[in-house]
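In structure tokens, one chain follows: the form predicted alone.
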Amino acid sequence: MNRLAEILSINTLQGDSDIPVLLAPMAGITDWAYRTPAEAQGCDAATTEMISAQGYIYAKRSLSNYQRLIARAPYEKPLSVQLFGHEPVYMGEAAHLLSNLQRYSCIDINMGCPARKVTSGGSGSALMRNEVLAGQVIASVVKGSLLPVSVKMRLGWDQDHINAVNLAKIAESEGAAFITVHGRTTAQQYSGHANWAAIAEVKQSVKIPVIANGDIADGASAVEALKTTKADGLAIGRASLGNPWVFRAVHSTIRGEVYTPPTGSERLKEAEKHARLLRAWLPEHRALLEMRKFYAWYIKGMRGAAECRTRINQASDFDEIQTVLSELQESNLEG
């Protein structure tokens, strides 16, 4: 069995050539309502949005924001919970508390977020600039956690400070079970191209599993990423926005099967399902505001999508949005 799949308790992989294809964490995106359609379309495991270690320790457990971040539907596949912070004591304590909830398969350490509001405080990918501190954080989380620990990182701070290999070795020595590498630097944010060759260097430098992340957008790119990196798994983030079928596309291509993309009608039906999940969980007005960005991703590329987005953003309730989507579907009927 694939070692990564074993660590994450994934038991649904099919075929000897199959590998885990995971949903990467995205702040403000990957809650359980988002993870549900991704997993229905072949995502093997996922990770929560990032959670502040210090914030979680001191926040009231009843706060809706934290309840939402840590929520897990009973039918979900293996789920990791991602922590961010730069103080080893807080990170270790939060890891212990979260692993005690008995709803996750892994504790993931965020050393990859490039957002200024995170890095300015020394967390996220800023931790890669201090390898000693990074090692202390990993060691503390491993000691505090009752679950396997993973580390998500970038290649380095910028092109002059590429240190993913060093950090991967530190993670391995401090007891991390596996690592995920986004093939860009912090300075790049999400611009340019992911450097899969650099991920391959990380893979060659450690014995623990390595997951490749960055620019994996379809079956063809997934196969090429695997060929280049020799990774033990793949993580997909932005390519899944409005496109949970990307996981099915990747698995189908890896298996040599034919992949048929969703029709416009299927995309709109999935958007409706997603909206129902949010409405059952959040107050109606908040669900409406949250769902706007998801609607935009689901309808991207459809005829009349631009006008539809404008009307959705101006809509005052879901009934109005349903009318807009029905009209969009009629204008995009196949044949």
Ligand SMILES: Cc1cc2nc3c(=O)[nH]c(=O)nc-3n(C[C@H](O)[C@H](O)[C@H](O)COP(=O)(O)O)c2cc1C
Contents of the next structure:
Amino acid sequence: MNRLAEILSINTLQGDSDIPVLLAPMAGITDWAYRTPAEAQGCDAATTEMISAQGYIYAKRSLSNYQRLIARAPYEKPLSVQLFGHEPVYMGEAAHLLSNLQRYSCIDINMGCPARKVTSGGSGSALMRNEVLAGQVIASVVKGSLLPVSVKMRLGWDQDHINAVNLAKIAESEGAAFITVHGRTTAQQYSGHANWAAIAEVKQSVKIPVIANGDIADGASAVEALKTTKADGLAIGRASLGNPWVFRAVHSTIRGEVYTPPTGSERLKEAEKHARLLRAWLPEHRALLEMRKFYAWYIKGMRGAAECRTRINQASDFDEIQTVLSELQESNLEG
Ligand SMILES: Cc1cc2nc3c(=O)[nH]c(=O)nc-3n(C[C@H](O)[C@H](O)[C@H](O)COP(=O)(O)O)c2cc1C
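Compare with the form predicted alone: the form predicted together with the named molecule:
Below: every chain and molecule of the assembly, starting with the one above.
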């Protein structure tokens, strides 16, 4: 039995060689509407986008800003909620409050976000520069949480300060149940290639499960990442944008099955479904604004996509968008 699957109560694996394939957290993107198609296409578990521990605690009485970030649909697969912050007391208290909601499988600590507005306050990947504080944060979250705790990290701050192995050992000794490693440094942001060999070193240095993350884009790269890292699971972020089928592609390849990519009309149908979920949740105009980026991802690579994207961005309601998408479908008819 895959230990990671046990910790997260994942029951969707098929066969001994299958491993959990997770949706990586993406701020402003991975809400329940985004997770729904990913999970329908084989994503085994997901993580909310990062939530400020301190912000969540102070917003307790007016939770509306946070409702969407922390929402989970009843049919969803196992979900972790991700916290960012650097003060052990707040992190522990927020972990306690969120784990009490009884809707998550795990509390994940963000030690990988490279955004200046997060690191300048000492949170996200800045915690990797202060191993003592990082350890205190993990210990406090483990103490406050009623659920397993995981840590998501990068390789280190920059090429001269690679300390993922150290941090993984600290996480393990402070009681983390598993870790996710994005194979880049903070300085790299999203440039260059994820260093899977460095993730392999982390995997060899701890007994707790390790999830490999970074540049897993399809079945072939997933198999290569697994071969290099020997990780217990994989997490996919950007390759899932407009492409929830990537999870099926990865599982099929790992299981030795044939994967057939979606047709253009299947992609457009999925975009429509995604829009319906957002419209049921958000005021119409807000849903329209939010859907723009998702439409762009769903239609990427189709004939006429660039022009279609411009028209979608100018559309004032969903009927107009429907017309644009119908025309796109017409011009992309196979055969
Ligand atoms: C738009 C965007 C938002 C992200 N937000 C978060 C976040 O809230 N928390 C986090 O731990 N990582 C976040 N990440 C990093 C991803 O989880 C992942 O580690 C990174 O994109 C590498 O994986 P990939 O190559 O599969 O995309 C974000 C990445 C992107 C592109």
